[in-house]
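The chain that follows stands alone, in the form predicted on its own, written as structure tokens.
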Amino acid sequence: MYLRSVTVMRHEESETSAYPFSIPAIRAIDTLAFSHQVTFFVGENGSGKSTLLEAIADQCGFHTAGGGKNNTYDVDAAHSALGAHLRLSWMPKITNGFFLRAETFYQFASHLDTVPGALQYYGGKSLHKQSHGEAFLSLFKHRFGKKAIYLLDEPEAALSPARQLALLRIMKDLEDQAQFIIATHSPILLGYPDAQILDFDEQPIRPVKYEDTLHYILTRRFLENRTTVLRELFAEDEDED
């Protein structure tokens, strides 16, 4: 494990009410420690998972729209509002790694097509000439390796359940040399063995067991009681009418 913790530095008291400190989970952070090779950020949309992950990527020197240290391209709204407020604690510090941002992956793939020789590190084929899921998996298979930190923001966005399992296998193969920090809604990815899961719906952010995550609870209830869940859900719509 390389990145041990992140500390949020507030330069002025007025900053505590402005974005990104208007997000309760971000406002509550002093120091957040990482205790496992694989850490997941979980929480509802808008809970601050991606905001913190992007800020870590910024302080690692990775492109905040996706990429590593050597990727330079322009994307609107790719600046991290939190990055300048973070202090990272390393042991040891590493410079290798990658930040995957699902929502700007198209721009990253377009960037690769303009860099001579770049595609050989991503399977030798333009990521645009593959399906979205195939391109993600090609990135994971060919770009990931060696001692590095990998920051993944909702990698399941393009992956079928079978390919989410394939990602888990890639992570397991790299576990002895890589650290993963992943923001996700996927109960499949969250099932990775012995991972640290940090719940952004709680303030302060706290570790949570896999079986206690809302993602697991809702998914299990739906799969085991689909008819009941749907009947209750649709009944709510009728009550509103």
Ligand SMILES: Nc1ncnc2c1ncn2[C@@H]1O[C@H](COP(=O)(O)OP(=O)(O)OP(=O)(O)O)[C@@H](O)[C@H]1O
Contents of the next structure:
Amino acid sequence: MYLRSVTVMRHEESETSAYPFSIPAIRAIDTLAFSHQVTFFVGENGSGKSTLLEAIADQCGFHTAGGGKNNTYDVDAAHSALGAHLRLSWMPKITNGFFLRAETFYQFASHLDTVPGALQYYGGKSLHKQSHGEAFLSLFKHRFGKKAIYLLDEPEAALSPARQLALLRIMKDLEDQAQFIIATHSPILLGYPDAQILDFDEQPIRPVKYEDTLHYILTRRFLENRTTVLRELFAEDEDED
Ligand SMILES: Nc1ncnc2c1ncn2[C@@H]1O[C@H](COP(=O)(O)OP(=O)(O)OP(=O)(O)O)[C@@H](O)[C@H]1O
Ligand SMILES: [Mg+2]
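Provide the structure of the form predicted together with this ligand, given the form predicted on its own shown above.
Okay, now the whole complex, with that chain kicking things off.
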């Protein structure tokens, strides 16, 4: 492990209700410790997972729209409001790694096309000439190396269930030397063995067991009782009308 914890520094701004401290989970962070090679951020939409992940990327010196240390390119809204408030504790400190976010992957792919020689690190083919999922997996296979920290924001957005399993396999191969922090809604990715799952729906954010995540509970219930779940769901809708 490399990144041991993040501490949110309290400045005056933190007393205000402005973003990012308007987010309950972010407001409640004092120090958040990482205890495993693989950490997942889970929580409802808008609970603050991307905000924190992006701030960590910012403090790692990675491009906040996605990329590593050497990727500089312009996209809108690449600024991290929380980054300046964050202190990272490393043991040992490393600088290799990558921040990946599904939303700006397209711009990242365009950027790579402009960098001579860059594509050799990404499977030798423009990411635009591969499907969304193929490009993602290309990146994972070719760009991920050892002794690095990988910050991934919803990598499942592009991946079929089979490719999500492939990602788990890639992570397993790297786990001895690489650290992963992943914001996800995927019950498949969350099933990675011996991972720390941090629940952003709790304040303060706290570890939760895989089987206690809403992702696991709801998905399992849906798969096992699809007809009943749908009947209940649609019946409620009809009641409201
Ligand atoms: N630049 C910004 N300025 C103001 N508010 C923002 C900004 N970015 C995000 N927010 C708000 O902060 C909250 C947390 O957003 P964030 O993207 O961190 O959520 P998330 O947990 O990643 O959600 P999701 O699961 O949908 O990706 C949301 O209510 C969002 O509207
Ligand atoms: Mg998000």
